[in-house]
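Read the single chain below, which is given as structure tokens and is the form predicted on its own.
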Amino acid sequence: MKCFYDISNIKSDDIFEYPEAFARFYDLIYEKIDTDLSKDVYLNEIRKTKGTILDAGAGTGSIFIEVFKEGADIYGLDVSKNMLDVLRKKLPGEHQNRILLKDIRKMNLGMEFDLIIAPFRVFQHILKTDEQINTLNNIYHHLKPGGKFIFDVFIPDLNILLNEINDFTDFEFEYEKGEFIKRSFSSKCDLINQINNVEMKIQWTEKGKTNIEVWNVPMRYFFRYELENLIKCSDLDLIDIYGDCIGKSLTNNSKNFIVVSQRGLY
């Protein structure tokens, strides 16, 4: 038997908002920074798909704008303003209805897709189990029946979540002549909660000033068998959970959960 929530209670005060100034700074900051999930895991499977994509979560467009230019039928959406903002000025004015400001915790698009992608640790933002599978099932009536649904979390690295990280500055750069930028981030666990919670810091130097953003950002981890009953649990199947590509299996080494997902065909 499924698992049904309501999602009536979800407010809006629980939305995920970029601050402006790590909007801005997006793309430059990832251009530069080396992740450990490759933005291929998505590409080649939108590159597969013969039809239409939700990209649930795409921010400054780093997935969207590049499939999107090869001719893609792809859609995106992100609840933060700011990021969509700067997507917005990658695009077209003729397609900017294909971007829209969103929550895929209670979405009602009146779409079904061939393939609901949400990237780069988007459902790790998800904090609560019933949002979770409400998640789940909204993304499942979004999608064509024989559809999939791939998302990804990182995994777990206990050493990090039981020592605290204390202002760990992991980027920067000269991004114009004279002008200067600086990350660093803080990090501290709710071992019975399973969230981190992570504090993140810009510093940026601007016609002589410097300036500084502070955001905090809770991020909710899962565990593997946790994962597989998540899906169990809601409307959609289950094909594999990998890691950090799909296809390939899960070691003591990988570093991400990829998991795929799919409507069933009846």
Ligand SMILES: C[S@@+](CC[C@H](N)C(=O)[O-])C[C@H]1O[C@@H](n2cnc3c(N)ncnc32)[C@H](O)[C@@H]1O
The other form holds:
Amino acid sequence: MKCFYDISNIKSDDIFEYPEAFARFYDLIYEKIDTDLSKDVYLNEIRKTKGTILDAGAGTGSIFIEVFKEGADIYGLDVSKNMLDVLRKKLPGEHQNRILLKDIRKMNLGMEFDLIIAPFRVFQHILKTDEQINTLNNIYHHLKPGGKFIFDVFIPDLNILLNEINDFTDFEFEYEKGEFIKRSFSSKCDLINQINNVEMKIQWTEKGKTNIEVWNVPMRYFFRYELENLIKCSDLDLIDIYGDCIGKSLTNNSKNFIVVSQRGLY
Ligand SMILES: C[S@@+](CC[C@H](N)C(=O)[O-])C[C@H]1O[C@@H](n2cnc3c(N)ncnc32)[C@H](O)[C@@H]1O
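Let me have the form predicted together with the ligand next, following on from the form predicted on its own.
Following is the full complex, with the preceding chain placed first.
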């Protein structure tokens, strides 16, 4: 494990851009691997929402595009140009203005939404407590009264926290006839700062050549009562924290915290 971040050296506007190859193969990889977090958590909420939706950290648009095609009035933003380039190719020209290159920590869109979602670990890219609270307050100011904010983070696995992972291959696949892709990762936790230092490597063949791209990214992990307190420290009201899907209580077998919060009516 080569890269171990010193949190004090990370500035509040630092961005960990998804490299081009990660953006290019993102859909393929997440279609095939078992992530134990179902997209339905978000799709069901969006389908129930009458009004405007913001997909904050939309990435390549795995959720965005599905509901956009069903007629949802959805906007998407992301801090990664590479991820948005993939999403833009899926969206008709006249709707390109629905996609914005913005940072949720600092966005100021001049719009209010009925529902804001940050699906699949977006919030874990926000490393410091003051930034997390600022982000929650920023989300609050982009919600209509009564509007909801829903996000997920993984529930820390004590084995992964305590034991380093070295070059574990979790995905290998023939992505086109005769062309192969393999993803492997290493991780090492900084227990005192609650940071999982992750190194991901993608290797793929293309026209007789083997390519490699490596990405180091720090991911913040959270505990249950910390999440409750973060929401309490912000202007949002907590509705509940569920396990893996909305309405399901947390248990010791849950893999994901699903945090549902709301802007009060007044
Ligand atoms: C694991 S991906 C999830 C993408 C998408 N939501 C999905 O469900 O496939 C996390 C996304 O969060 C974005 N992200 C990270 N920090 C962000 C920030 N501060 N503002 C906006 N997007 C951010 C990343 O660029 C990346 O596209």
